[in-house]
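Just the one chain here, laid out as structure tokens, in the form predicted on its own.
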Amino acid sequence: MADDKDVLRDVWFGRIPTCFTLNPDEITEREAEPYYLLLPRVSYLPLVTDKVKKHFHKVMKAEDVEEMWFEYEGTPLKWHYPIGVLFDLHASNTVLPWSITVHFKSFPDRDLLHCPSNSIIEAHFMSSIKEADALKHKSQVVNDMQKKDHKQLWMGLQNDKFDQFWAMNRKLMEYPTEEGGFRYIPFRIYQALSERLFIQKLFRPVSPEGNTHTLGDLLKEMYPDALTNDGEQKRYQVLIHGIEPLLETPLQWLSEHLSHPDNFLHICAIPVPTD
């Protein structure tokens, strides 16, 4: 398993400075000041925005408040995507702080899932972990865990406790040495400006000939448009946690070190800004 703890810590403690402003159409009793927050990249919006809700509730009447949702430049933000993925996908080339608009009315049912409680986020999160382990270990590791172990993963994420989370998550990152890696790499490739949600297919960390697969190999197979041929101008930035890893980076190493807590490697392909 990953022994490079500094990388794991850097990923876990990645933060995005964010400014939340209330949508001007909301009915308030007095002017709503913006609210500033450092958002954890690896968490989910409803888990870390209680303070935002309380801040804006102070200037609103209870009857004017419905389910809170967020939007960036006209795009509703999907709460079930990790915060870092939302930022990389929609705002990676903007000036910080990230400016998010808060709504309490007109919930966009066609674009967003409802999230009435944290138990919904927990169910989504654990479902992703189980899906990832099915790909990596045929579900053997997650099935061998007890209910309290699953709870430890969730509480570690919910309460932002790195050591509590990784004490359990490291089991999900182990594999027999002779196999050279996981069975398949759990990954999702998101394309900015695409109607398609994401690309997710079976891909092994090692080729049938025993060669180590790299990030470049994955993109060549799954999304060749993201690669630049010799002499061509670069068209896409390929981001994981806001950075562009070298295409030669082994996929197995990325999966162990740069996966989100849900155990998926979330990869964003963003068109290079033309200005």
Second form
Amino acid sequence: MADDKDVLRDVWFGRIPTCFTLNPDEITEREAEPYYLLLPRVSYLPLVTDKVKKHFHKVMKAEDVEEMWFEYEGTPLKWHYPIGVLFDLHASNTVLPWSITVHFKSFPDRDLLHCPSNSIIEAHFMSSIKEADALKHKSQVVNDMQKKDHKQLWMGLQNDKFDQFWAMNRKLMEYPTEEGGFRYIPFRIYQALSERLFIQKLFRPVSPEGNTHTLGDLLKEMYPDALTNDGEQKRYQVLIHGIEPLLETPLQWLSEHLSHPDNFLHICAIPVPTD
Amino acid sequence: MATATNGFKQKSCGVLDEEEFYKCCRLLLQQSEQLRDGWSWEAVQGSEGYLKKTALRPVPAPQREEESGSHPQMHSTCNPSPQPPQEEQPVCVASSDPSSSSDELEDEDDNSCWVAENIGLMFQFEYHILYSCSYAVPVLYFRAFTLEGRSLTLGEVWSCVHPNFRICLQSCPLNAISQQEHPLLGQPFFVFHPCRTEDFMKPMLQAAQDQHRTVNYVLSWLSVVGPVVGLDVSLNYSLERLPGAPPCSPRQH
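To test you: the structure above is the form predicted on its own. What is the structure of the form predicted together with its partner chain?
Below is the entire complex, every chain and molecule, led by the chain shown above.
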């Protein structure tokens, strides 16, 4: 359907206007101006912030510069989460641009993974794709791909090439017609303000009786607190790529169209702002 | 006591479901208590949880000069280049002091310089066994610290891996160790990638099935992956029966 392809494009080209400010405790040779950038929702911070690094390196001495890391309102940002997920989870109802603080020392290695090079991002990205395919196809599709096909997925993301990426990714979105969908849906539900990192469990897109499962069905099973009962006030927003899809949306459709390039549906349940 | 938890269901595949995983863990725990092997169960939010064990390990002896270039570079599972990453913290803490007691100090080799500094000291390793529902297998997570509490880098951890294992792992990036977020604790840990576990467990389970032996999946799996990162699995675990334990029959499906 032409409409559905548009959705794929809208998801891929989603951007978040961001303002990067240097941590005031960094040692600089002169004042550091903030740096503005449109961040792709579907990418990863270290992959798209070379310009940020270069910009701040210009005002710092080499010996004062260590591994770059980012923080939002005191929380170190996990670079291995897609940028859009970080925004939806931490700053979705705040005024744009998103204000991120840049650090070059005191790397919090109890909280953040190290990211010394792009190959670490690639390994992480491919690892997610493989895990998603393990759930969708018992790894059959991803294992049938050649190394150059895997590389194409990564290069598509790295170079922001929608067509290159989807030429290969569409294979990961196929399923036998008689099945009605994937074996299991790759998803993660993130809850803001929770001890728990995320919910990730096995969930089928179609019930044993043949009914199509919806987003609402998924939440009912995995995180019923996120749902609003009749007569109650809405307590949570359920966001995917910054929007609230209707709970009646079929989960299989969401998985095919609103997954991130890593093939996971990243769902953020955040408390409704009270003001 | 050998368990019958991996009866007929697992004979044709190398995986196990979550219930089986918890059963195997409980049995392993019982045996561990008898053997005083140090495993404990950490519960997380209800029925979920993981097996945990900490152990002190000696800092490895300095490598021979020709070997020393090969190990710190496993930061990337895909990058075959031997370049150390620029942002990596230097491993060598002390300056190359000619009056130092160790004759094996190499100025340009950070690794053996550091190791020479730490000879006779210990690292604290922490091992966690979690279940991956995506791959339907157990996964080994681990991290290590110096006694002062500094986290070890991947390069340093890699230097603790026996050279024979290093060769195997380096050729198969997906079998390699990489740093990932612990799914329950949210902190950085090192992980053995689980995507090949099914491949090596399948023949093992099949052989056990053919010989009418029952197998504790988690224990067998651990005996394969554990030793690679210094986690030894005592042969005593494979003793047929613990005193007082009832005999068991294969599970019907």
